[in-house]
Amino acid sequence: MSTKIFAHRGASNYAPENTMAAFQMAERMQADGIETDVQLTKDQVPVLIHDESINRTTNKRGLVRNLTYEQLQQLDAGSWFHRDYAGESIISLDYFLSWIKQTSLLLNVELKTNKFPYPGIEEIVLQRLQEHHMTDRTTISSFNPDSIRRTAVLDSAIDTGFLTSKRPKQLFSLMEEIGAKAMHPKFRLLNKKLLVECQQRNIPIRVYTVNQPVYILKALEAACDTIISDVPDRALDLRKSYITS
């Protein structure tokens, strides 16, 4: 099976990320998947989002925790890309599922616990997916090994990921002691040795975020599971090279 390419965010380099515009462009571009990001409002509602703070993707200024879905609602999330997509909305979960589950994308949820520990948002997002009928399509990666765990407890049949910016000693016992099946490691992470040892596990690899081709050719030739890619269509158009050479 060839290397998945899955957008980042969206299709993060050319819509403002994390919004529908983002989405629909990764769609018509025929990306295999969606990577986005989770959060937890004050109200409890599972919402796209990559920061904490609605400071740099919106109008306004705050954190998601202390906002309601409602107040999000009326946040301009677009403008700061381009004029072009003012009024893009943030979007909860259960809106993107709805949409998502009529294609036929995969998906990647982050949720993002790593700064907040945001309890209770596994059995959410867990319950949103089970819900729209997802979880066969979805993969729930984190940066926080206790969010796995809770989420591996939660469902053992759910495919999940542990997301790693640099490499932590015992690394392969962690990812078996937190029920992680898949390493999701930042690029430059990416090495012969780590592939080997990947390999001999039968874990897959899915590399983040990798824009530029000579590093997309380098995940594509090192056989990684997935590409995770700002500009999905410039990583799909190496692969078609990539196999047809």
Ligand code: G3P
The other form holds:
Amino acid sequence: MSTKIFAHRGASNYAPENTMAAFQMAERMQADGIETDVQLTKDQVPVLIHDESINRTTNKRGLVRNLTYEQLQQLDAGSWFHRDYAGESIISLDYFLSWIKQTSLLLNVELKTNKFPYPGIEEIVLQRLQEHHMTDRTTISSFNPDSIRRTAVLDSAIDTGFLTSKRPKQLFSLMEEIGAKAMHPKFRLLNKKLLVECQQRNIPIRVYTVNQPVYILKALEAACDTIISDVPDRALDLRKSYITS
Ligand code: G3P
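Right, and the form predicted in complex with SN-glycerol-3-phosphate (G3P) of this protein, after the form predicted on its own?
Next comes the full complex, this chain leading.
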């Protein structure tokens, strides 16, 4: 099985992150899957946005958790990237699932609970995935070990990935304790030692966010399970030439 290529927040180098434009572009590029971020609105609607605040990627200011879904829908989530994307909006997880379930794409939902815990987010997201029959092709990841633990307790069958940008001493025992099935490390953590340790434990490695050819090739060479990239087209091309070379 060759390394899978996931589009990070959609094809986010080419279209505004976490919008339908970026997701549809990833599908056209024939990425294997999409990685996206979930936060909860004031009225508990799971929406796709990376930051806790709307400041960077919309035309207004404020925190997602202080705004209702209806308020978020009024925002322009595309112009910050390029005026051609002025019509893009923040979408709900529900809307996104209605679209992705009709494709053959895999999905990685990151629960953005590392700054605000969003109590109940694990149940809410799992429920939406079940309603759309997407649990079999979805991985739930998080930097917050409590979110992974809660997800694994709620649904022991769903795939889970522990996100980490550091290499703490107790990484593997922590992963075991919280029930994480895969490791999602920052690409700079990828080295022989980590590879061997994961291989010995049969833990898939999914590296983020890998954009430069030299690092994409390194992850392909290491036979990582997945590469999460803002430039899925580049990673797919490199994978093609890597396989045929
Ligand atoms: O899930 C991979 C990657 O998105 C994790 O980092 O900061 O982009 O959420 P970040």
